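The form predicted on its own is given below as one chain in structure tokens.
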Amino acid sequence: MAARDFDMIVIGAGPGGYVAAIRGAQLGLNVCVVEREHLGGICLNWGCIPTKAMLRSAEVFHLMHRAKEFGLKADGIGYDLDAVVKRSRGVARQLASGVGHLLKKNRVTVVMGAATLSGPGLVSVRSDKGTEELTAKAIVLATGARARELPGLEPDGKRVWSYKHALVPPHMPKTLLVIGSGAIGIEFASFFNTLGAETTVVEVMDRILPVEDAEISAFAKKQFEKQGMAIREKATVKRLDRAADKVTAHVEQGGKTEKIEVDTVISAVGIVGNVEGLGLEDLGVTIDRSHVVTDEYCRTGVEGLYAIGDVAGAPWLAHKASHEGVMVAELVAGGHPHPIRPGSIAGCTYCHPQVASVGLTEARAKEKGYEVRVGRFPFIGNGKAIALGEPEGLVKTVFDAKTGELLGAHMVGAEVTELIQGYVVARGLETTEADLMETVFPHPTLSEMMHESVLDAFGRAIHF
């Protein structure tokens, strides 16, 4: 059967791989995407999407709870474990069907099978049909990441979990150890320490959500423990002791070894790139710890090949693939695009409190030599914040003293993963600290923190 040829192929339809194409095709491109799994990819069937919809279950209940401080009644408040999972996949299979609609409206070819780069430009698909060949001149990776396993750490899905079991959760933790301290650990330990599990979390950096601001991990460190959490830093599991009921752990501190026996264990260690059985090291395309090296622009150095979204490498977030997808949709399509900068993406932890961050941490910033100005703002000094009940929360940023530029900022407590987005367009726009200063943010909202943030770094705060 002779080989179908495109002007793209994309390789995976995950939140890179699916906005790459339809992006192609809105610029005029036949344009084909393969999938050996799902539609939507990782991000939407088993990560971002259905996690927010469990710890919405979670801050849900978690309010339910404190019916009294708002003058409200709520008796006999429990929980369906299965009826929160099952909401949750419901979320997930209804944007990944959305997905799919897309492509197909888009007049994108969908082609279900395992992919290969069998040569320049040339793609294998394998599936139960058996194999296709694919031909095009741009062809774009985007094949996603998955769960990291240490030697003996390897989940089971029975009392070790990756993920993908603590999504779908075979019973409930009565006692929880995560591994891990990072968005994916700290979202998980949140959701099963609202509905009651007594959790532990080991962190092996010297601080948890290591990524972040060490003022708000500290922040968020004491609002953990406040909810009952044991947060073990500078600490590694080295051992797990698996038993048909129960699971004990030998943790490593400060030269010491304690077991401790819990339940349920979540392995939440990072992720390795989906980079095996490509055919990419035949090719010439280089490879550095599981993930594709790129330039600015996503270009591998072999021609005609690109790398997007986690497989190409940190941040591993859906809003840089999505972006991604759409700058290289442009090159291919003849455009000028401009490259991503990878220090004007916002990470985002949907804990609770919420974490989000964009450009450099305050250390960081004195790392590369600046003179910084920092402003704070306290959630307790702001009148939304109080009405809503919220008041345990920070709003921190970091300017260049010498020129104004905001070159960080980083918040902790209730919705902060949406109030980042300011943040986000202000270092877009390269707005100075003036501007930000000069603009008139509205009455009564936590918006108003971001302000009195930068009005703080320069001196000038009003409520605090």
Ligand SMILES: Cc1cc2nc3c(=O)[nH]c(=O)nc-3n(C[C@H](O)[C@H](O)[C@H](O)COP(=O)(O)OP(=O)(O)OC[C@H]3O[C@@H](n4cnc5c(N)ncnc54)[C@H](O)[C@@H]3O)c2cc1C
The other form holds:
Amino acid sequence: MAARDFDMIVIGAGPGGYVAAIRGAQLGLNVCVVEREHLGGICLNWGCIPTKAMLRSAEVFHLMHRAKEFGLKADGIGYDLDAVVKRSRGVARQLASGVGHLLKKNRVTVVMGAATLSGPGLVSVRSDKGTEELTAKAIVLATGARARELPGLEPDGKRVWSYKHALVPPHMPKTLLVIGSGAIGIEFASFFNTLGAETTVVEVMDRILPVEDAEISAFAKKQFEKQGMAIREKATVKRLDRAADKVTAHVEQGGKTEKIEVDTVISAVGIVGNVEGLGLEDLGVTIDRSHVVTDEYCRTGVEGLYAIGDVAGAPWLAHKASHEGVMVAELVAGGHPHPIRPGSIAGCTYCHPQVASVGLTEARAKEKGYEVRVGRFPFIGNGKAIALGEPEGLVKTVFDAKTGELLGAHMVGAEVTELIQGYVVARGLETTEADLMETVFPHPTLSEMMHESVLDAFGRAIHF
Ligand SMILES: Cc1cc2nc3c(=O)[nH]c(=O)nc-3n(C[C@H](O)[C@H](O)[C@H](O)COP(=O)(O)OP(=O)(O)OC[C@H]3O[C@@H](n4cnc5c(N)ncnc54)[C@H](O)[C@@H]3O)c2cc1C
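Okay, that was the form predicted on its own. Show me the form predicted together with this ligand next.
Now the full complex is given, and it begins with the chain already shown.
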């Protein structure tokens, strides 16, 4: 059978790949997307979406326990883990099937199977039906990533889980050890801790949520500890002894090794790019620590071959993948898109309390030689936060003292994952402190704290 020819072939239908495909089709390209497992990728099936559905159940559960505070009655509060998981899987299914409809609506050809690059512009797709050859002048790698496995700490699905196991847990942990306190580890720790698991988090770095501003990490840590979580920083899990009903973790901290016995471990020690078996080496693609090396336009250096999303490296975020997908599709269609600006991509962690940030931390700004002005505003000074019963939180802003440029914004507290986009827009528009101070924020809203934090950086905060 002759090879089917397209303008653009996208390998992988996650938020990078399917968005690239749709944008390409909108621009008149004849696009094919090849997917080996599930439309929507990790994000919709095993990442962003099902975790947020589970965390929502935990949030409602938490609020039900606080019913009395709000003048309400809720007796016999409990949960059904299977039902929580069923809801989460249903939400994931609904959204993944939505991707199928969107691709169809945009006349994108979907080929289910595992793709390999068998030569420049040539893709072979293997499936149960056999092997099919496809050709295109532009190929976009959007193959994503998977959980990193450290020797001796490998998930087995019984007592030691990866994020996939944790999303369809075979049992409710009574005692849980989470290895790694990045966004994924902390979200699962928050979920299971809220449902009652005695939770310990072990982090090798000197603080949890290590990419966040140090003040935000410290604030979040205090909140998690108040909720009963045990946090061990500068600690390493050296070994796991697995038994039928328990795991003994050998945790090294401060030169001493201690044994922690739990019934469940979640390993959340990072991710590795899906670069294997694609034929990349033969084409001369550069791979650095499991990620495809690209320039700011996602070009791999091989004519017509692009890499986007998780497979192209940090930050491993769905919105970064999608934005790169749009940019590459526009490039392939002959447009002149702007390259993505890594400093304007927000990071959000949907634990309780939530954490969100964009741009430089205070420490990083100083390392880069900026003289900074820092603003802070606590949730306790905000009317809406008090009315919501969410008085714990902090909004921190970091400005260049010389130019007034907003260098970074860092938040912890209720709904900050929704609020952060205000600062993202501000950074995108290169707003100064003066513009932000003159902006009128609606009252009563949590967003007023974003205003107050800016005012505070210049000694003008009103409500604190
Ligand atoms: C538990 C968890 C929670 C997360 N929460 C968030 C969050 O809240 N917000 C956020 O922004 N990010 C979150 N992420 C990260 C987010 O899921 C990823 O950044 C995002 O999915 C990356 O998109 P992608 O398109 O690059 O790759 P993926 O979503 O991984 O999609 C890649 C696709 O390529 C397919 N594929 C791979 N190889 C081949 C091949 N050879 N042939 C054909 N198909 C192939 C795979 O089957 C997959 O469907 C989370 C991740 C996890 C694990």
